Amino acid sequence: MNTTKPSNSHREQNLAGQVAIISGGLGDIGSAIAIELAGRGADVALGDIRPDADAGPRLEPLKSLGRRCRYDRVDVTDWKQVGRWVEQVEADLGPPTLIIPNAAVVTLAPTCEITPDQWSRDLRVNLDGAFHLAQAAILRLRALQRPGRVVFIGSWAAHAPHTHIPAYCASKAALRMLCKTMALELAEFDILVNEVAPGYVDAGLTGAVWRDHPEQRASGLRIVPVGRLISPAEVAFQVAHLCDPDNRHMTGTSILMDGGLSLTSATTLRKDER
């Protein structure tokens, strides 16, 4: 079966005039989201902690699509940096209307082994960082009386316990509730807040672990009911769906794309499969 996703070339430019801001923008998933949204007409601002030199290969595809784009080094755990980033994006591209908190880290350590610093780092990046970006951009939309879309990049680990990544699971579970509370608060202002919750993505954080432990990739693939892993482009497609201005009623919703993992009892791998 051919699982290649159609290109953007035939799609309507339904995001023309929109500005997307994406944290963790130089990663596999962040970059795929940027290309998808740019292909639909949005200008794009990427943020990450990596050096400016690393941004060139990620910006070129956006420029080739004729979109305005920029890259800023920003630590999402620092709310002041995030606030300045949002201000700089607005001054250059316009106020961000598509807000994608995507930056994340994961510590592979069970509850009895993870250190306080590791625990704190996972929550500060995955939860606090997502909140800082969403809040800073939403405050500007409110001030300008503009509609917008927030799409958090969550995980199926928000509801399925994984004993080897407890801090990651906790941070994503909290992120899901943040999504719901923000969605309820902001619905009246036409700012819709949702989450895309992938299962096993063959890239990004999971992909990095699998590169070091290829046997885990095989184990992960074996327990996915559909028999396929997720590509970054597939995650990006769902994000774009939630950003579509014609999508006017979905808010506080999690799009779970885990290939059926949540339908099974295999929510944690045996120690010999991790």
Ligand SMILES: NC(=O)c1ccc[n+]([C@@H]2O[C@H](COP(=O)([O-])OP(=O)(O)OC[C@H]3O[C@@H](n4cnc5c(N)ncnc54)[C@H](O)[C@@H]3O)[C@@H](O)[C@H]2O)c1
Second form
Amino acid sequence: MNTTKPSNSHREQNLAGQVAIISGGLGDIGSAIAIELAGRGADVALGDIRPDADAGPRLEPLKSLGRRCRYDRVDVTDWKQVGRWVEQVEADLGPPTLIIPNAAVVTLAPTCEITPDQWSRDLRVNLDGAFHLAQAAILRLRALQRPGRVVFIGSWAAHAPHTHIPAYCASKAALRMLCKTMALELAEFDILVNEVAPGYVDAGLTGAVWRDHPEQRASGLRIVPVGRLISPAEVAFQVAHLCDPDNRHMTGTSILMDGGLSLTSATTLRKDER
Ligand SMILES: NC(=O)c1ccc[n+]([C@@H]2O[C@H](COP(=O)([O-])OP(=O)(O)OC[C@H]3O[C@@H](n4cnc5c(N)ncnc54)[C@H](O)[C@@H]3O)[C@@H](O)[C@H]2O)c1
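Would you mind giving the form predicted in complex with the ligand, to go alongside the form predicted alone above?
To see the whole picture, the full complex is given below, headed by that same chain.
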């Protein structure tokens, strides 16, 4: 289900000399992104709200690739903590040039049931937290007059309405517009800002829901037009594509990798199900 072992030794070392900073870095997708970027030569800083003891298994594959890496416990909803994190990473590894706001939470509750606290938690982690990291790291790049890349981890939930996750959908839709706004502001400084928006990943947030409700995994898979679920490594591959120094023209874009899910509607059935 989750790909944690280095599998990208064949990739070009085109990110050598770069420093990646990844929030939610102990999660399934964050960890896969770390391995992919490290496999291409980047040093990597992981941040997450989880205890230091959880970081070892996520740092090990990065070390075995010969990269410098570190873990910091940081709550992305606290902009001061995020600012200190960026400073510490710069002091240790150098200024982050590949900025990956990835941390997120999801509350499963319909609009008539979600509480104000749940609503604001989803917005604060998924939107405010992503902004805090992007802003803090970009401020350093601007001060140093360095180019860089921001890759937000969005979701297909911003591209099609979903019931039962209103705050998550709204947070990811707002993130999309933040991505475009920042892309426009920062293009002249060679700081490119994009988004990768996955569909059903068979791990992480969705994987956790599916562990409790395996029948939902089967029905989810049934409605994906390409008939496949996504692995964290496949998300990481698209992030690396946007970080590639030769990819100089994409900014403000969204790589929507949902297997065609957002092209369907709730009433669409496959032919053999009618
Ligand atoms: N799993 C999917 O199907 C799926 C689909 C589309 C998009 N995504 C996106 O992928 C990204 C990664 O999610 P994942 O599926 O790997 O889930 P995950 O739960 O494995 O990872 C999320 C990480 O964020 C961390 N986190 C939560 N709150 C935090 C906070 N306040 N400060 C710092 N870290 C915090 C968690 O501890 C966790 O390690 C998210 O942005 C998510 O919205 C996931």
